[in-house]
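The chain that follows stands alone, in the form predicted on its own, written as structure tokens.
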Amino acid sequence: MKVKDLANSDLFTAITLPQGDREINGVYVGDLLSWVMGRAQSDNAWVTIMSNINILAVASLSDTSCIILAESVKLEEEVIKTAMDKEINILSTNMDIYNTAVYLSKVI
């Protein structure tokens, strides 16, 4: 599945989508940034509730296909602008982390 396909579903909203054609090959769920950085795989969709600018560094270093912000987490404009500059895909969902992961495990 491509990130843009997930963004086009009714359950997700694209916040930034500069690389919508990136493939998602798995899912990683976590909020401890150092843990995610060492364990998320390239092209994973990363599900989190973290919203500070450090998520962009972790996504970049881990080469995740996208960050998915669960539970309607909002981002500051500075983070959104930086994500666009760094070409990092960010999606949002109203679902909680558990249900986001369950849903993704069925469609990816």
Second form
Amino acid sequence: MKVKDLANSDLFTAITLPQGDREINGVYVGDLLSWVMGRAQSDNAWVTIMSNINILAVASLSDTSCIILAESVKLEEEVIKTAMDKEINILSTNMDIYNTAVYLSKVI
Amino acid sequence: MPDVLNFHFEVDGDDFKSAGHASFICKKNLRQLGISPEIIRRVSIAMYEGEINMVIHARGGSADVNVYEDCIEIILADKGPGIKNIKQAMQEGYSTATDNIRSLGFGAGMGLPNMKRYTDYMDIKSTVGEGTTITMKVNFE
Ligand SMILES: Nc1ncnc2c1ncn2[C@@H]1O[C@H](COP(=O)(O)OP(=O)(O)OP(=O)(O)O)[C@@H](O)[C@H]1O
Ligand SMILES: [Mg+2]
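Since the structure above is the form predicted on its own, I would like to see how the form predicted in complex with the partner chain looks, so please show that one next.
The complete assembly is shown below, putting the previous chain first.
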């Protein structure tokens, strides 16, 4: 499934979608950045509740296809702007992490 | 082994928000050279962990990325406090990060193990009170 398809579903909202055509090939869940860095696979969707600006470098360098912010976590304007500059897809959902993962396992 | 290309970066120790920028620019440069995504990913992860360590633990430093015919070499050098026990620092889960740093998602003690895992060669030279130099290589084959 493509990131933009997920963004179009009712349960998710796109915060940034500069590369909507990227494919989601799996999911990694985690908030500790160097675990994500070491374990997430290229083109995974990364589900987290972390919202500080450092998530952008992690998503970009580990090459995940999008960040999914669970629990309706909000981002500061500066983070959103930088995500656009770095061409990082960010989606938001009001589901918790567990339900986000369960949902993703059904649709991707 | 002749130098094909060198990228040099200064890593600011105060600027937490732009930490990772050198790795980001390096990744872009390597992409333009047409290097394979898997190699770029390994270099990016290893370099980012080293870069963020210099920001968190060593008040910044410098990063040099050398592209050779058969490998990419990353050299991270800082004049921070040094690492007293390298073997201990290399263990998964070992971290001296403060609560403040941990609240940002760092401090899992996985950075150095990631650097080891994603590179074909890693050497740490460190002197307490003087600084740390980490050399890593990712082979093309
Ligand atoms: N450049 C450095 N200068 C001084 N000490 C360092 C340096 N790099 C690492 N260390 C020491 O080694 C420890 C382990 O580093 P490592 O990157 O594995 O974990 P971390 O940075 O604490 O947490 P994480 O990387 O998971 O966010 C650090 O907590 C720190 O004490
Ligand atoms: Mg670290």
